[in-house]
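In the form predicted alone, a lone chain appears below as structure tokens.
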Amino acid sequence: MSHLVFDAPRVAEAYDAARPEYPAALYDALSELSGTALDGALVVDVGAGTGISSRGLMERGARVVAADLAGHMLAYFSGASVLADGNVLPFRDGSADLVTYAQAWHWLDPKSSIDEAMRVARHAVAGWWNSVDTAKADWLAECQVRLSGVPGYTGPEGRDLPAIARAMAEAGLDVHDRWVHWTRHVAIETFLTNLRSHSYMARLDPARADELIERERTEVLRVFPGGDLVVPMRVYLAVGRKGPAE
């Protein structure tokens, strides 16, 4: 499946305006295992989107370029941008502190994303995922069955989080990784606003995309009668350290 799908207005707009950013503990544990202090790095932000994950990096102090091929995404980003693949990185060896990966590696080629990540990084190479914690609401894990219908959906982290650990180690890097758990506080909109954005329901027909909405904002407001809704949410983080000879 194409990250492509993500490059439409409608879901790019979607994608801007619902999706959640990330916890600052989370950028805590990024410069943690990282060993790198984001107040002056330069970072290479792969995938980077609408901006959610480059616009936290930088209200650290982090001098960031995103990169991404959507460009209807990266409209969305008024920082330093260019239209890239993760694969194939437009940049000289060794001229980033880090390069990151935010909801995005499991699109790239496993191997040639982290050996181009290992050439243009100095000092680490970091993928994280944000997800719902399911086992912290039966609501939502009710959410993921009613979902689990929808073709393409691969339940709540839509992947094999840890592979891009294994990869990363399977490259020569020293890996730590970390569970970050914090709490989402939402309006209902941009609660199902959010779910137009996945890929899956953006290779819907429209028709049926728009059913499935109504269909969750009903089960939703039983549980939350007033629209406000508090989301368990977890983020997945793994850091992949060179070492001293690199």
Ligand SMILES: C[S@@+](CC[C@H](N)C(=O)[O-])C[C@H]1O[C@@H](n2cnc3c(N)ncnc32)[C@H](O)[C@@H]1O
Second form
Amino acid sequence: MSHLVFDAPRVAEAYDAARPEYPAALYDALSELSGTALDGALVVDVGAGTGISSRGLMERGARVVAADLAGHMLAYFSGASVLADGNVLPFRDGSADLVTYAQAWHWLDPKSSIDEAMRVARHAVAGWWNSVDTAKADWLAECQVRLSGVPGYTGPEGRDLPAIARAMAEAGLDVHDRWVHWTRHVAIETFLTNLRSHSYMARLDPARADELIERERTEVLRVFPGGDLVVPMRVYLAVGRKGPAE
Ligand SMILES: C[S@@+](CC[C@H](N)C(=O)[O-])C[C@H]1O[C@@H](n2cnc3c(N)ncnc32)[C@H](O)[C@@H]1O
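What would the structure be for the form predicted in complex with the named molecule, given that what you showed me was the form predicted alone?
Entire complex below, previous chain first.
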């Protein structure tokens, strides 16, 4: 599937408005597993999109350069950014402390992306993915079953997450990974907009997408009649260290 699905005003707007942020514990784990304090670190955030991960890193004191191929996504980010392919980064060897992929590595070439990240990063390469935790709520599991008929839908995580850990290990990195659990409190409209921002929904005929969204609204409101949802979430984080942090 092409990443170009994100480079459209409607998708970028839905993405920025409704995709979940990452919990504080994720950034703590990134710092711990990479052996790198985020405060003052120079980070290249590849597949930065609208800047959800880049802003999270900056809030913790990192200096971030956001890199993405989708101009419509990067337009939502007001910090330093570059239109660039993560498989061929326009940065000098060892010019960053960390290279990160938040919710993004699965769009890149599994080998050349890691080779490039290792060339640019002095300390570590890291990838993470937020997903709903279907094991913690029956209503979420039922939601996933309903979505399973949508072409391109590949489950709550959307992909074989530890693949990044394997790719890092094969490239010679010292890999550490962790699941971080958290809870998202979110209004029904944001939950549904988030659903719309996924690539499998963005590719549907708009009338079919509207129909699916309305079906989800009806089903989810049965569980949360007031429209305030409590969503169990989890983040998978993999960090590949180049060696002892300086
Ligand atoms: C799901 S979004 C993740 C955005 C953000 N990091 C976040 O945490 O929400 C994935 C992003 O990866 C970008 N992308 C896909 N392939 C890419 C590539 N080869 N180089 C750079 N960015 C790419 C897409 O344009 C999209 O903005």
